[in-house]
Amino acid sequence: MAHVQAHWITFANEKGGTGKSTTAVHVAVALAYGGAQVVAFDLDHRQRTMCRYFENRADTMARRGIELPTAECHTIDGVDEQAFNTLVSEKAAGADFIVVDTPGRDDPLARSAATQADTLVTPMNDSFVDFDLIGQVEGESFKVKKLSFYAELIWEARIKRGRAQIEQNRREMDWVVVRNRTGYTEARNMARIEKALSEMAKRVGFRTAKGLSERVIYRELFPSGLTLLDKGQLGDLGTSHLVARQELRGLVASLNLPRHGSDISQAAAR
């Protein structure tokens, strides 16, 4: 594939219930909210959580008669990768930044999007279950003793992206794991996954952010395709609901995003 210009963002988890889809829309409306033009495309053809939240958005503006910011959306289905690349190729033309949400399952594109992706993001839940994505820990001293087949793919894809760094002029990969629903998890718990996770981003070269934590607020956007950053549409807002903001603020600033950066913080804030 003769890579897109744009900075392509991928949300892959092979578990479900992480905050994948929900945190994808609201880092491609930030984006969009700070000038870019941003291309979706959704390879969960079954949910389509992703694209189903963009046109909800699009109904509520077409209902109420306003302008958002938002993303074109591509649902896939039915398409191996060659077709794939040569749709993101062409939906992609001039944007910015692609974003892309996978499904919650092992899936031959979703695993071809995360190889590709300049930024992976790797939402989890602060749990065991979700950390086994990445690798597997001793049970008695919570020691890792064993990388993922997930985390050895992404490992051997980031040494092929830096061979072809140059004569390609691709981007290194910046893999972040995000920690979302961390409010949840009992300390102890939370101080072991804490130590596993430095121990395993020190051997397969990936970072933590803090990402979004449970709320009602986030499910309740969802029929509206409202987010939190269209403040002017969502009425009276409570301590909950800015604090929320600022979580989703400091998560795009944590992922060094090119282009826009300062527009989307300020964005976010705003």
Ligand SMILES: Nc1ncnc2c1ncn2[C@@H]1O[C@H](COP(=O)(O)OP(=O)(O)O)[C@@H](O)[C@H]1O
Given for the second form:
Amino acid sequence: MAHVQAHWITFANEKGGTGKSTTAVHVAVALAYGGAQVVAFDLDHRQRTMCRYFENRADTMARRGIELPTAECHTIDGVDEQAFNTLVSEKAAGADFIVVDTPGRDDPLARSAATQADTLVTPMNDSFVDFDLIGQVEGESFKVKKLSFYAELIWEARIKRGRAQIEQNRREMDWVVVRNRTGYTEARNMARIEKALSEMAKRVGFRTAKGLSERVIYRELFPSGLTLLDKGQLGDLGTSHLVARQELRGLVASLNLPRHGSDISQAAAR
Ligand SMILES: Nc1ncnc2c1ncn2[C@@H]1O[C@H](COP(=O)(O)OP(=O)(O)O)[C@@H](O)[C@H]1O
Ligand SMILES: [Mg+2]
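Coords for the form predicted together with this ligand, given the form predicted alone:
Let's see the whole complex now, leading with the same chain.
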């Protein structure tokens, strides 16, 4: 375990393309807008999406001669768990939040980051295919038939953490499954997905939150490193972008993160 005071948020699941990196950057920037000091660690050393996003953001700031709230980002490349913990303790000393983005595959460091999280965020797309990430449900009743390897892992992590909680006075892990990249889902299918998720939530011990809708803007922002929160920098925004910002604010609020300075969810709205 790394010895840190900061609230640790890990974005993880075993699948690519569910919006982990995009959501991680937006949450980190929302926290920075709230006045928090955020240190980010990108464990996906091949893609480095999160750190590249922050690099693009730094380039935009330099080019435009502006200052924007941001996070310091470190890519972690092939270090063992102990070295990772040492690096986190060193880089995140004095930080308010640690944000860790992980690759969409099982990997020892991703496991370590999931285990140590105060808040574990698992983005999931709105499809029964993605349910397999957490477990298999029976076709009619949606009773959980079998937990996924990943859910078992988190289960074990929580038990381990229970011990660390007593030793290190840490919080209980809050596991939030975020329905991300939602688009138009037919009402009947939506109801089925919600029912299946709530069955699973009871069995596995997570809660669900609404994430980001599928919107082209999220794909367009990456090269400039800007986020939906950088109001003054985005030019004229249409109503759909205002709705998107509202959604993001809702997501940050539903993560129930500790308050820092001014109200984070309000800062996300600004
Ligand atoms: N809410 C969204 N709407 C539209 N595109 C998105 C959204 N979230 C992510 N994307 C795009 O989908 C791709 C994968 O997203 P990313 O955040 O990198 O996922 P992951 O880190 O889980 O692999 C990227 O091209 C990203 O721009
Ligand atoms: Mg990613």
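Computed from a predicted structure; not experimentally measured. Residue numbers count along the first chain shown, from 1. For the two forms, the rigid core is made up of the largest set of C-alpha atoms that agree within 1.5 Å on superposition.
Core-superposed comparison between these two forms: CA of residue 90 displaced by less than 2 Å.
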